[in-house]
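Take a look at this single chain in structure tokens; it is the form predicted alone.
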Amino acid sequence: MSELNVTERSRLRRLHKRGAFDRETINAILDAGPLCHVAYTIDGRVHCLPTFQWREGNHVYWHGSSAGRMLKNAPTQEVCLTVTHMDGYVIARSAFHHSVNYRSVMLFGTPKKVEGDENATERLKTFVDQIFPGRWDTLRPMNEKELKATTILSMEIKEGAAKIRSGDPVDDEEDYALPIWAGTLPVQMVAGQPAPDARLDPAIPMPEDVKKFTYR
């Protein structure tokens, strides 16, 4: 099983036992949900923006407005992309040992702009179909204006690390005898009941890709 490059900035200095560098673990965290944050440096100032990411093989992709400064400047600099899933509260016998169970990935690299309308369209199709399988082919095709307004960035999954916490609270040994409840409170992201658009024709049925939608 191959691993990511571990450099000085991606090395875990605290709680290193929670670290993981194998691609299988990192890919699973990326694939578990689309929301990520990407940090850029523009004019000497750091900006961190939320966006959606998706993975194809050994590359991670994200998109945004072609007019945005972040995406315009990204191919000229290194960025930091993070994904975090909160899995639960960890409730300990002391305030100090309260924590959370989580899965996270931090990736470093210099992204590249996806060139060509056909290539960009294929990447966006993969993005949509990973969330709503089969939906892309039911949609009105993207037009030239929309493609021009959209920038897609690609970054090789090469440098970074995952960090994971799971299980019970870890209290001081003498605290286990205290009459204080301790344990974990699981947290999940779930999809609610779909709400039709107010202008939707009532005769149009809900498609299977929406009916079956769940966060993986």
The other form holds:
Protein chains: 2
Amino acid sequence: MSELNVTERSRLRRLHKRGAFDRETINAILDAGPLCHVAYTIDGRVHCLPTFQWREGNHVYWHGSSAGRMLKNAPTQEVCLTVTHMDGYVIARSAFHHSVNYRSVMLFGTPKKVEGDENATERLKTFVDQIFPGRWDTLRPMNEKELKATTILSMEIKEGAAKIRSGDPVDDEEDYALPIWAGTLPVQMVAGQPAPDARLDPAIPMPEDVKKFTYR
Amino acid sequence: MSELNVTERSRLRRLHKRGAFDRETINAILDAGPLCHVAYTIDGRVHCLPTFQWREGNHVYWHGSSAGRMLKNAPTQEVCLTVTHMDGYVIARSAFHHSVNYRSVMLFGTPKKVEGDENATERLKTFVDQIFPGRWDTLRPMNEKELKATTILSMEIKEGAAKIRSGDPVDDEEDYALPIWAGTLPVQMVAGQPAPDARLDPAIPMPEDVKKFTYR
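Show the other one: the form predicted in complex with a further copy of the same chain, since we just had the form predicted alone.
Starting with the chain above, the whole complex follows.
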């Protein structure tokens, strides 16, 4: 199994057993949901911006408006992209041992702008089809103006780590005898019923890719 | 209604209608779920770290191990704390107008360490009781060693903004005539059934604060 090199920055200082560097684990967490936060500096000040990421092979991608500050500033510097899925509350017998079950990935790197309309279109198609398989080909095609207004960044998955916590609380040994309830409370993202656009012609049926959507 | 001052950094450059600076909106988003990401630099390199936040009045708090790099580095610099709740996929008639419904808050400031055991204990009690009302008093009390091992940071809610998108896709006017399904697909965090710790005495009943938990 392929592993990311452990660097001074990505090595885990604490709770090593929670860390993982293998690509299989990292990829599974990235693929489990698109929401990520990207940290970098704008005018020398650090920003933490939410956006969607998607992965193709050993690269992670995100996109946005070419006019926005977000993507103008990112390609010139090292950034940190983090994906976090919260899986539950860990309810212990002492406040100190309360915790959270989660899966997260933190990646470091300098993003590059995806160049070329064909290349950009191909990346966006992958992005849309990863969420709604087959949807891209049913859409009104991208036009030149839209492609120009869209910046896609790519970053190689090279430096970073996954962190995972799962399972029961770990209490102090003597606390297990206390008459205090302990356990876990699972949480997860779930999708509800798709709602047609108010202006949608009711004769247009809901497509299978939307009907079958499940939050990965 | 009290509003945050709009600064050069926090003013919204694009899609102004999505932005909000009033405390009521900002507080509601912070209170809607504890997961946040904090961005700041460690050894000159930007990091994006997931953690839990909680709010008391005009301050936001987060905590962690006193031994970790995360909280050692944060109080000496400006950070950016972001909370993002994803509310749904916005499914448009063109790829370009696909979007996401969400509520997010981005806050800027220099955190301060919460000093004094009594003060720290009070903050942690609020944190626990905001998630599981009344739980703190049922727990084995914090001891001095645990308090020493825990660092709490506070940051005044002074500079920042909320961003919200909701509702249907906004397609190009001419695209509404196309026979393409469009609408929204809501997503949300939900809690499952609490699971007792494997080592829990089955005679200990599940407390009301756990039973009644709902993801805010």
